Structures are given as structure tokens and as C-alpha cells.
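This document starts with one chain, in the form predicted alone, laid out as C-alpha cells.
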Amino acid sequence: MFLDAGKYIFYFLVFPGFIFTLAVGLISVWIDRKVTARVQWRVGPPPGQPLYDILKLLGKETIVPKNSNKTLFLSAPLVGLGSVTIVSVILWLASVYKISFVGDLFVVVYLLMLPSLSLMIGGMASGNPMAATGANREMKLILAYELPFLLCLAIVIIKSGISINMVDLAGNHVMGSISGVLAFLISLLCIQAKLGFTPFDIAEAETEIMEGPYIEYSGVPLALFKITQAMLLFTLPVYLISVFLGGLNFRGLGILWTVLKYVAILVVIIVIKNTNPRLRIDQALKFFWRFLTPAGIVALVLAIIGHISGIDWL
């Protein structure tokens, strides 16, 4: 009993949980910042800069606004951090160790919403009107991208033979069909919004509302938000690999193929971030509801027809 408890504590805290995900996430943040700098004809930061920034924040004083809800304000960063850690554990255990439970796919999707919700709650609890504006934008953005994201999830379930188990999905190659490719592309854009990257960095909008929900945060709570963001930059591409690209494989050449898949997704995310201007919130809503949602419905219909008729390429 104690050995099992120790094993799962190791999974959560070390590998594939907090420490491992944070380490690779910070490397991903450095790659993002370095590529962004080179695009802008700058040198960019050294490899250890994301870690230095986190350590610096951890040493700063934590200031709680007078008019804030102190409990919600301080606990909100912990909700996002805990959720992304659990998601990383579930994804890696399913792909690498073949450990999962029925319905873990739904648990992953639910937990992936919590970092955005924690940001929204923290902004609302701060008592700052700029933070409330950013939280309001984050709420609208969640309503915009979750519908097409869930449509893509339904497509994955259908293409896997109506399975909601991450182990089954990790061995399924959804990309061999038209509906699967559409679902992957739509999910990639939804993940861009989940990360809060341009063109969907509407909630932060530094030049408009001075980072919105983050404006009153300092010290350790702000560091926790930054850590969560770094971990998401690693975990969300791993989610795409697990669901759409055959999962993670660390046997032989599978290691290289897995790394290439992750790097390719990360590069696409960075390219989108550096080649698009920020959208207004109404433009983002129109983009997800007028374009991606109908495209998701079309892909879902194709997946259903393909499943009923036995045509795998639909």
C-alpha cells in the first residue's frame, strides 16, 4: 500500500509530473523567446533565462490588494498548477506505461480548462478593474474555443471506435482521414487560444489593459502562473500527439520521431504567434464560431459517415 502511494507521489512530483514537465516547459519557453527574438532581429535570452525569471519572482514580496478576496486571489494560481500537473501525468502514463482508466480523456479535457478558469478567478478576485476586464475577456474566449475543441474530441472518439480511454487513443492514427486532419488543425488553433498566445492574447493585452488578470499579482503567486504557462507549453502539444499523432514512443527510432512531432507542433505555435496581430475579442468570437465551429461540424459529419459506412479516409 505504502509502495503504491510512493509510486504515485513520484509520478506526480518527479516524472512525468511537476519537475519533468516544468523542466521541459522552461526549455520550450526559451525556444519560444529565442525564435521570437531572431524573427525580430534580436539576440534573445540565454538558455537559463526562463528559470532565472521564475527564481527571481519566487524571491519577491507577495502583495495582496486591499480590496481583493484574499483566499481566491492566492489559491487561484494553485488550481491551474495542480491541473496541468495531473494532465501531464495522465498523458504520459497512458502513452509510455499504458496505465489509464475509463473516461480519462474527459478528465484531461476538463482539467485543461482549469488553468484558464484559475486565471479568470484570480483576475476577478483581485478587485482591479483592469484585471476584471481581462478576466471577462478570458471568459468569452473560453466560450469561443471550447465548442470547436469539444467537436474535435468527438471526432477522435468516433475514429477510435467509440473509445474514451487514453491508451486506446494513443495507438490510434486519426490523421489518416479527412475529418482527422481537420480536427487536428482546429485543435491546434484552439490550443493557441488556451495558451493565450497571439493572436488570442486578448485577456492579457499588455498595451491595452497592462496584462489584465496578472496586473495585481507579484512574487510567488505570479511565479506559479508563469510556471503553469510554461508547463502548458509542453503539455498541450503532448496532448495533440497523444490524441492525433499516435502517442509517445520511446523505443528505438520512436524517440526521435516523438521529439520531431513535439518540435514541429511547437514551431507552428511560435510561427502563428509571431506572424499575426492580436485580435479583438469580437473578432476572436467570430473566428471560432463562424469558421472553426462549422468546420468542426463538417468534420464530425464526415467522421460519422466514415464510421457507419466503413470508409476510413473520411
The other form holds:
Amino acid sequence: MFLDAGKYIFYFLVFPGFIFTLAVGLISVWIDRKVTARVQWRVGPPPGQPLYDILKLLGKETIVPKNSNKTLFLSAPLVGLGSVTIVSVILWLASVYKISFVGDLFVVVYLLMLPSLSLMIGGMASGNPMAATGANREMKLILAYELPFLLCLAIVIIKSGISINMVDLAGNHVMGSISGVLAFLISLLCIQAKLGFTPFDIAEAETEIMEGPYIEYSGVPLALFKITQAMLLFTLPVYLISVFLGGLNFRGLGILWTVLKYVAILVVIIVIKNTNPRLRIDQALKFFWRFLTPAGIVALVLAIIGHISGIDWL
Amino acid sequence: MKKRTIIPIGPYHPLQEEAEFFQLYVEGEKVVDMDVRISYNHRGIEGISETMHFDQVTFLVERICGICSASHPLAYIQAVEDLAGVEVPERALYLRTIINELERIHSHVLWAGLAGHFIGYNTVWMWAWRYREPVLDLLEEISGSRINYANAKIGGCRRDIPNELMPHIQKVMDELIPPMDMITKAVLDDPVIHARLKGVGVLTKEDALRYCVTGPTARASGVPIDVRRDDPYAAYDRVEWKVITRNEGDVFAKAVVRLLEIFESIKIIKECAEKIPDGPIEAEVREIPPGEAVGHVEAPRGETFHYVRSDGGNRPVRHKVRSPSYVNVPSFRASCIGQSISDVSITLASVDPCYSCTERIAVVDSDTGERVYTARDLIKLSQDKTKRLMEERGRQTNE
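Alright, leaving the form predicted alone aside, put up the form predicted together with the partner chain.
Next comes the full complex, this chain leading.
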């Protein structure tokens, strides 16, 4: 019993939880910054830069605004950090060790929404009008992308024979069908929004509302937000791989294949980020509701028809 | 009743490099009213100008703005030349045209990059600024400095551009066309940029006339004014070019006008470099008689206007400057109210408000607290770079 508890604490804190996710996340942030820099004819930072940034922030003074709700303001970053760590553990255990529980897929989807919620809570609690505007935008953005995101998940569930276990999803062949490919592309764009990357960095919008919800954060809480962002940059592509691309595999050449899948998704995200201007919030809403949601519904219908009539490629 | 929140843009804000304070009264995302406060950075140029003699003022007004640093001196010089009745040699007029147009190119490219940054398109920002570098290098080769060229003087120009350099100018201009084409196409063809800029911050022709806006801001609203054509100075009446106008008045139109003007400027420079006559570059100016005169120049942002009054002494007794941003900025009342916050930020930036900041640096060793570079070292550093550039061209530096 105690051994088990120890094992899970290790899972949570070291591998594949906090420390491991953070390490890979920071490398991903570096890849992001380096690729972005190269696309923009800049040199880019050295590999250690994301780590140095966070260490520096951890050593800085934490300033709490006078008219903020202190408890909420300071606990918001922890909510996001906790949830992303748990997601990472669940995804990894299901995908690599085949440890799973019924309905963990829904837990993952819920937990993936929490970092955005924590950002909203933090922004609202800080009492700054810019942060409130940013939180407001984040809320609209969540409303916009969650529906197509869940529709895509429904397609995957159908494709893997109506199962809500992460383990069953890991070995599926979603990408062998029209609806699967559609669902993957839609999910990719939703993930762009979840990460808060251009064209969906509307909630932060540096040149409009000066980083929105983050504006009053400093020192350790800000570092926690940055850590959460870095970990999300690892977790969300891993989610895509687990759900759509056959999961993680670390046997033999599988390592290479897994890393390749991860880096490919990362680079696609970075390229989208660097080849688009920021959308306005109403345009983002329109984009998700008028284009991606109907596309998701069409894909879902295709998937259902395929499932009933046994046509795999639909 | 809906609750109004105040969103401040400024005095320090990533949108602006200089202190200006816009207060946005918003309901949700919609801006229902706006206020502006300027004059955070008042430097008393007009007052200082009255304490300096006529030749020194040229270098003072150059420092009004780092980006319009050829337009302001030229407007002032033209006023004084008008006062003194000086006939400026032909070659000097062409030299002035070349430098002023190079300035317009680098200013417009700078704006295109900044506009990209303001709508979150950092790739456009970096690429635009990358292609601005050859223009700045060319200016450095011609005048010895990237920003403050100090080339025009009362009666002519201080430095000649040697005829050997003309083919090089042609080459740099030719090489600039493909990247500018690329950036223009990237802006004109990108559906997301269309969605973001079209129909945003519309300044109608009536409003443009009512607010007396100038420059690209006016030309994008269908008001075809351009000092270069309406009251030709330098060599603008001796070369072929056309005034770019658009009728839409939105931010997209302003971007298009600026981008197409870059091509007109390239055309002007190429033609000037080809047609430039030989001859002296300055006329002798003995004294400035009493009287008053005005000079105006089409700066990259619009018409810059200088009024000079002399009492026959060696310094202006009154010098009044009206810079283009001063008339362009207030047009936000017509173009911004009713828009969303995102649109307001780009609309405010679309008039290319002239931030007359000049940054200074001090490099300090953090262990010893000693200055690594003193002002003298930095000047040396920059002179060395100019020298290197010129040596690459095989030219002698005139030290």
C-alpha cells in the first residue's frame, strides 16, 4: 500500500509528472523560440534560456495588487500547474505503461481546460481592467474552441469502438479515415487556441491589452504560469499523439517515430503561429463556430455512418 | 445601463515607443469614447531654436524626430532660403531628393513592420526591418549616419554623393524591389490580414478634410494632397512619379498607400541617380535679411511645416514647427470610436504617429561599475562601421 503510494507520488512529481514534463516543456519552448527566431531572420536564444528565465522569475519579488482578491490571485497559478501535471501523468501512464481507468479520457479533457480557467480566475482576481478584458476574451475563446474540440473527441471514441479509456485509444487507426483526418486538423487548431498562440493569442494581446491576465503577475506566480505554459506545450501535442496518432511507443525504433511525431506537431504549431496575424475575438468566435464546428459535425456524421455500415475509411 | 471601464493606452504601453496617453472608455470590447493627452516629451525645440544661429538650427530640427530627420531640416532650410532669396544649385536639389526619398522608404518599411507587430504578425515585422537595413546602410554610406544625415544646409548640401556611387544606389534600389514586392503581396493577398484590416478604422473623406489630415493618412481617404506635387521643391518636378491615393480610408488602404509609395520612391531615386547633373553643391549665403518665410516638405507622415522670422540678425526670432502627426493623431476621434479595442490599437498606429525618441545607451560592467563604452567610444564604433562600409565600396573616407 505504502509502496504504491510512493510509486504514484514519484509518478506525479518526477516521472512522467512535474519534473519530466517541465524539462521536455522547456526544451519545447526553446524549440519554439529558436524556430520562430530562424523564421524571422533572427539568431534566437541559447538552449538554456527558457530555464534561466524561469529561475530568474522565481527569484524576483512577488507583488500583489492592493485591490485584488489575494487568495484567488495567488492560488490561480497553482490550479493550472496542478491540472497540467495530472494530465501529463494520466496521458503518459495510459500511453506508455497501459495503466488506465474507465473514463480517464473525460478527466483529461476537463483537466486540459483548467489552465485556461486558472488564467481567467487570476485575471479577474487581479482587479486590473486590462486583465479583466483579457479574462473576458479568454472566456469567449474557451466557449469558441471547446465545442469543436469535444466533437473531435467523439469521433475518436466512435472510431475506437465506443471506448472511453485512454489505453484503447492509443492503438487506434483514426487517421485512416476522412473523419479522422478532419478531426485531427480541427483539434490541431483548437490546441493552437488552448496554447494561446497566434492567431489565437487574443487574451494576451501584448500590443492591445499588455499580456491581459498576466499583467499584474510578477515573481513566483508569474513563473508558475510560465511553467504551466511550457508544460502545456508538451502535454497538448502528447494528447494529440495519444488520441490520433497511435500513442507513444518507446520500444526500438518506436522512440524515433514518437519523437518525430512530437516534433512535427510542434513545428506545425510554430509555423501557424508565425504565419498569421492575431485575430479579433469576434473573428475567432466566427472561425470556430461557423467553420470548425460545422466541419466537426460533418466529420462526426461521417464517422457514425462509417461505424454503422462498417466502412472504415469514412 | 452598461458599465464603462477605462482602458489606458499609455503613457507607457507596448503599442507606443513614446509617451502618449490614450484613455479608452470601453463597454465590453467596444470603445465608446476616447481621450488623449500628449506633450509628455516636450523639449522646447522652438525655444532653443531662437537661441541658436541659422546654421545651427538645421542640426537642431534634425533632432525633432529620428525618422523624419531629413524632412524637418529641409523644410526649415527652404524657409530660410526663401527668406534670403538663395538660388540653390541644381545638383544639390537632386541630392536632397535622393536623401529624402531614401528616408521615406525606410520610414514606410519601418511602419509596415510595426503595423505587423501591432496585429501580432511578428514575422512581417522582422522581415520588413531586415529589408530596411540595406536602405539604412546606403544612407550611412552617403551621409555617414544611419539616422541623422546632416546633409542639407542653407544654400545647398554639405556632402556630395560621388558619381561613382550612383551605380551602387541603382543596384541597392533594384535589389530592394523583389523583397518589397514580396511584402506587398504578402499583405495584399493574406486573407487573415484582409479580415483584420479591411473596413477597420475608416476615416471618410469628409472627416479627413475636417481634421485636416496630411500625408498617407489623407491619401488613403481619397484626398490627393502631396506637397511634392502640389508645391514642388528639390527635384520632384524634374522626375516622373505619381501620387498614390485610395478611397477606402481604412487601415488596409493606409497600408496599401504606404507600400505602393515605396515603389514610387524607388522610381524617383533611380531617376535622380541617373539624371543628376554635375556642378557645385552649394551656393554662398551671406546674410539672412529681416522678414518671414515658410517652408514645407512632404515628410513620410505628411506635410511638415516650418515658419521662420528673422530680424536681420544671425538667429531666427521666431521659429514655428508644425509636424504632420500633430494633425493626424486627433483624427482618432473620427476613426476609432465605436470600434473594438483590438481595432483601435491598430487604427491609432495607422496614422504612423511620429515618436521622436532617440535612444541612448550606456554599457556598464556590472562587476566593477565601470563604463565599458563611453560616448566617445560609441561614436568611434559607429565611425569604424561607416569606414568599413565605404572601404568595401573602395571609397575614401573624408575624415
